[in-house]
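Let's start with one chain on its own, the form predicted on its own, as structure tokens.
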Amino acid sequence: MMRFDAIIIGAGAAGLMAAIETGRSGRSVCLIDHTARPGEKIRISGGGRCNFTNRELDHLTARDRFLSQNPRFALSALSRYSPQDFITRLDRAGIAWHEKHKGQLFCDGKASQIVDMLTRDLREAGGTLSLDTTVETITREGTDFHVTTSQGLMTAPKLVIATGGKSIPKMGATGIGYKIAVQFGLSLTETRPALVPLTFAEQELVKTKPLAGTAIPVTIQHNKTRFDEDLLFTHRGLSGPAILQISSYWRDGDPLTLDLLPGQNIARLLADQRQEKGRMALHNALARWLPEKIAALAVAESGMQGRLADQNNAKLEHLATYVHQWQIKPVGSEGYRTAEVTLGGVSTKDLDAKTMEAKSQPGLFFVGEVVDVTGWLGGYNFQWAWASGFAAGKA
């Protein structure tokens, strides 16, 4: 039997951070994972450069940029471990980074630098990393947790669950953290894929498949939620940052509204061109502002045809509804296979916001994606992982 002060299950971003801070406090800690390498999601994220945090995140933006049944839950951990705290960590390690878009920070080099930094910090903190280690059973006897693994029995008075969600199962996601939560009497909120491409029915794909690979900046809206990001047409439907962002809010059967030319008035622009370019086919005239294939689709959807000179102002306003208020209705998503994160999870009402400890089970902690806290695209979910892991490790 191997005894530690703390056992942490899951060697992703949150688990690594929790293990490092636990070790730095002078406690013996074992970080276990069933995969062969730690931090795999860190390695592959951001095209291999890891969008590790977002500079725009502060106490005010956090209220809007994290989804949860209790959006305020995340504020405590996020306020005590900020984006600047992690940036300082990278700077001290000599890891170069840059800001790409809307506060999103990426490594200049490979994301594996962050994994190497964290595993080095864990070693220096005296922590034990046990990979290729499968959890078989977890029981509690008095104040101790007994974790039976493929490497033998481990015990500790503190147990941290950092197993992530269900997203990207090919990387080893299993949803085991939810089973552990239920075993110990904690409740779950509904889980579903988030930050995920959306799919169309076959009749819609007939129209949009020819556009596959075409990207365009749009404004996308679902009820009162809107994003100004790039949209990408795919062979199965739609992707790109605009779709990934809105997918966290979208539900099956909900319509979405797209503005394909935000900040412009296409009816007025076309009317101004009518005298000079009147002989042009309508879709060619529209292609001055939109990619040719998208312009052709918008004209076809509007049911209009002929030359620009043939269109009066009313007809141009009609076309404008398909450019600025294109209504789409996806039928589903690509699912956990490509989802970047899992929405929902261990209910925040059962956790202490300051320590991430289960209120009904002293010594049991849940951190990172397994908790019902999901951030926007753009480094927010990694910052939640760092902050929640830090909070549990300090506790």
Contents of the next structure:
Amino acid sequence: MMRFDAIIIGAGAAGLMAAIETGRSGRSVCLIDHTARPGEKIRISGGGRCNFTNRELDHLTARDRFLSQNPRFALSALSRYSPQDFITRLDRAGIAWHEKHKGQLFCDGKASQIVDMLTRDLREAGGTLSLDTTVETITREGTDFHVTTSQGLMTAPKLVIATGGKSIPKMGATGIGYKIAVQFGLSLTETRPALVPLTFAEQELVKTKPLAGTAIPVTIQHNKTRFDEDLLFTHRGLSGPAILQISSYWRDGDPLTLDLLPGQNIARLLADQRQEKGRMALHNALARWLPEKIAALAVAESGMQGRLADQNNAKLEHLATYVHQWQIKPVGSEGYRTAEVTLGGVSTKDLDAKTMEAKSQPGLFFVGEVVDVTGWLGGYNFQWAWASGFAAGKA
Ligand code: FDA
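Condition change, the form predicted on its own to the form predicted together with ligand FDA:
The complete assembly is shown below, putting the previous chain first.
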């Protein structure tokens, strides 16, 4: 039997962070993962450059940028481990980074630099990394947790669950964290794929498939939530940052509204062109502002035909509704196969916001994506993983 002060299951972003802080406080810690390498999602994230945090995150923005049944839950951990704390860590390790739009920070080089930094920190903190290790059973006896693994029995008075969500099973996601929560009497909120491409029914796909690969900046809206981001047509439906963001709010069957030319008034722009370009086919006239295929689709959807000169102002206003308020109805999402995160999870009601410890199970902690805290696209999810892992490690 191997005895530690703490066992952490899941060597992703949150588990690595929790293990490093535990080790730094002078305690023995074992970080377990069933895969052969730690931090696989860090490695592939952000197109291989890891969007590791977001500079726009502060106490005010945090309320909007995380979805949870209790959006205030994340504030405590996020305020004690800020984006600047992680930036300072990268700077010390000599890892160069840059800012893309909307506060998103990426490595200049490979994301694996972050994994290397964290595994080095873990080693220096005296932590044990047990890879290729399958968890078979977990039991509790008094204050001790017994974890039966493929490497033998491990025991500790503290157990941290950092096993992530269900997204991308091919990369090691198992959903085991939810089962452990239920085993110890914690409640779960409904889980579903988020930050995920959406799909169209066959009759829509016939129209949109020819556009696959085309991207345009849009405003996308679902009820009162809106994002100004790029939209990408795919062979199965829609993707791109606009769709990934809104997917976290969207429910099966809900309509979404797209503005394909945000900040412009297409009816007025076309009316202004009527004298000079009146002989142009309507879709060609519209293609001055939109990619040709999208312009053709908008005109076809509006049911309009003919030349620009044939359209009176009322008709141009009609076309404008297909450009500025195009209603789309995805039928589903690509699911956990491609979702970046799992929305929902271990209920925050059952966790201490400062330490991530289960209120009814002293010594048992849940951190990272397994918890019902889901960030927007743009580095928010890693920041939550760093911050919640740090909080548990400190505790
Ligand atoms: P994470 O999933 O990282 O780690 C969980 C660990 O537990 C894994 O190592 C897994 O193998 C292990 N595990 C699971 N079941 C186990 C079991 N039964 N036994 C033992 N171990 C087990 N976020 C962001 O902020 N910026 C970005 O750029 C991106 N990009 C991105 C791209 C892609 C393709 C994906 C899929 C996701 C992102 N994300 C992201 C989201 C981000 O990756 C995610 O929020 C964090 O990795 C969550 O960190 P965790 O440590 O909680 O889980």
